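This document starts with one chain, in the form predicted on its own, laid out as structure tokens.
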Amino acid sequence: MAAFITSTACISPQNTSNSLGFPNEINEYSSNILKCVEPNYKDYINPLQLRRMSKILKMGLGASMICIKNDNQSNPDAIIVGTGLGCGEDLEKFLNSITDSNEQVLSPTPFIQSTHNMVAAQIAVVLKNHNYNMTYCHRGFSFEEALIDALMLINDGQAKSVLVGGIDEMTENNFKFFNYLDYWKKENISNLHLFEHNNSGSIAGEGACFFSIKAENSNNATCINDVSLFYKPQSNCEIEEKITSFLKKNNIEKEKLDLIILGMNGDNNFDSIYKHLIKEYFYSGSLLTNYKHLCGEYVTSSSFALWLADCILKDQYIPDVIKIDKFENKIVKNILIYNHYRNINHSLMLISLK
């Protein structure tokens, strides 16, 4: 099920959009919501088209164009996008316009752009790409499902090059809605001190990460060995069994993992799972890292983790800001990414250098 990442692009709350690797400077926010640092979209998108685009369309199209530019390719064999919330801003505009106009004269643009598959469709329109085009909106599995689809296409010989993305925006209304459900911290805190607050709630985030995935290795590209999903485990023991089975399937022992990236988000209701694994399951000498204090919590945040893993493998550098405990950097060849979304959607990704 292996395939290779030959190019990436990431628009996030950090300065990642204009960087080919992990940024040298880290942005600190004193807020419980992290907004993306967006590039100058005019460098990648026709200014006439930009006028009618919502934020998520700009992010998705911008990140995909950067990824394609970095890979020196024009037309992938497939375009696959994962999104948990879709084009929320346009949906809100459309619903508000229904009320404001008393269901009379409505602008069609917000309605057309309110569907979840609009980002993948817009990429295809700009590229004039008539190949396989798919969008997955499977909540916490959205990005992983898109990635699995890409791997299946490549391994079945139906595609040699696939553009895969994970994207979600955090609108003001979405933030308020999830805040009513106690998703976020009640007080404003520094994202860089997120894990020092042992209470409920996380910090909201957003982002757009795209990957050019190919069947053949080139220039020591990062290899995606396998992706596995499991739903609503009943206990920590079941989670341990799932991880053990996943590693056994890929012929690697947990002691041989060079680095582990965990999806801790600062919410003690859910971080207890990761803390249990750190204490009771993972090898005591494992190099452990976090990432959600950099991008915030959102449905497809695992795409940021994959982008981070690619940066680490290619640059052979582990930034201090992601380390759970201090450790000396070493050569990294195998990375396990483990993330769960509110203990419902659990995912495992094994990434390596071949």
The other form holds:
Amino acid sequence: MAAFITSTACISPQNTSNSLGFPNEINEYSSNILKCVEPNYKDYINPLQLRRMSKILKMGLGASMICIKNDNQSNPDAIIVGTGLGCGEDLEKFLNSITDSNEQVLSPTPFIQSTHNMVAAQIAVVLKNHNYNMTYCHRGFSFEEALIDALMLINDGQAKSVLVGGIDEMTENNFKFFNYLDYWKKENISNLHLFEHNNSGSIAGEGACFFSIKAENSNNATCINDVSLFYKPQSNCEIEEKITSFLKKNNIEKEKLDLIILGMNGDNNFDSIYKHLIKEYFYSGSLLTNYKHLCGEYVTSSSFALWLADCILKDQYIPDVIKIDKFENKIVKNILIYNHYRNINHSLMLISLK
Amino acid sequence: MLKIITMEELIEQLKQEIIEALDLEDVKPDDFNADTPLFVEGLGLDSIDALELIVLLEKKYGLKIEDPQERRSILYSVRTMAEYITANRKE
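May I ask for the structure of the form predicted in complex with its partner chain now, the form predicted on its own having been displayed?
Below is the entire complex, every chain and molecule, led by the chain shown above.
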């Protein structure tokens, strides 16, 4: 199961949308909710279509249009989107209007746009694309499921090019709801000091990352070698076994991994898993990085990690801001991404330069 | 009870309400006249906008278009909408 990333686009809390590659300057936030830095959508979307769109639709459509533009591609054979929470803003608007108008005379737009598959559908409408169109809403597996579907379509020969993306927004209400469940830190912290706070909770984030994935390699495109998922592991030992078997299946030893991207989120209820792996499992000379201090924690944040891995492989540059411990940059030909969402949804992705 | 206003005042009021209801950010009331077609070649509105306009008539003027066949002619332009409101609103 392998395919090549020929183009990417990322709208995130960092200045990633207008640059091809990792940004030179890093945005620091002093609140526990990281909001996307959005591009001027009118550059990519017809204003008549844009006017009705909620933030997540703009983010998804904007990122997908940038991705397609970067790829000089007109229409993919499939459009696949992963989203954990879907179009929350429109859903909230619609539910509020039900109560505000006493269940009478509801505005149709928020209702129509409140479904999870609206982003993939809008991309298809704008591109006039009648091909395979799918949305995965599998909580912490949403993006990975979308990616696996894309890889399967390509490997089965059903598609030569697939547009695949991971997208989620953090509405004020969602932030509040998750706050009641102790998802976020109680004190406001700087995102750039996330890992210095050894207590419960993380920082909230959002993002839209899209990838143009193809069967054929071109211009030294990054290869997605494999993606693997596992659910609610019972122990650290089981996690180690899953990683070992994933690496074995892909004929690579852990000592040969050039870089590892970990999904640490600053919550000591969950980061202990990563810390255990760093101390007890990974090769002591492994180059270790993390990314959630840049984009915040959200259900499809692994798409940001994949975008980051693609940047590193293409530019052969590892930004200091993502390094867990200082190390000298070296040539990176393969990257393992390991992320888990609240110790429920665990995923592994192996990316390389062929 | 609705305030009695002239047809011209109603047209200007409707223009503003349409712009707000449909989030026509870049459109100003002076950009289109009372007879400009609202759909396709005129303002370029679509079927979802038509639903929003039906909701607008019901919410703001208490008018429900009972016959679906009439919708196309009533929603043709701001003037046709204003004429429908004038003819049907309850004093």
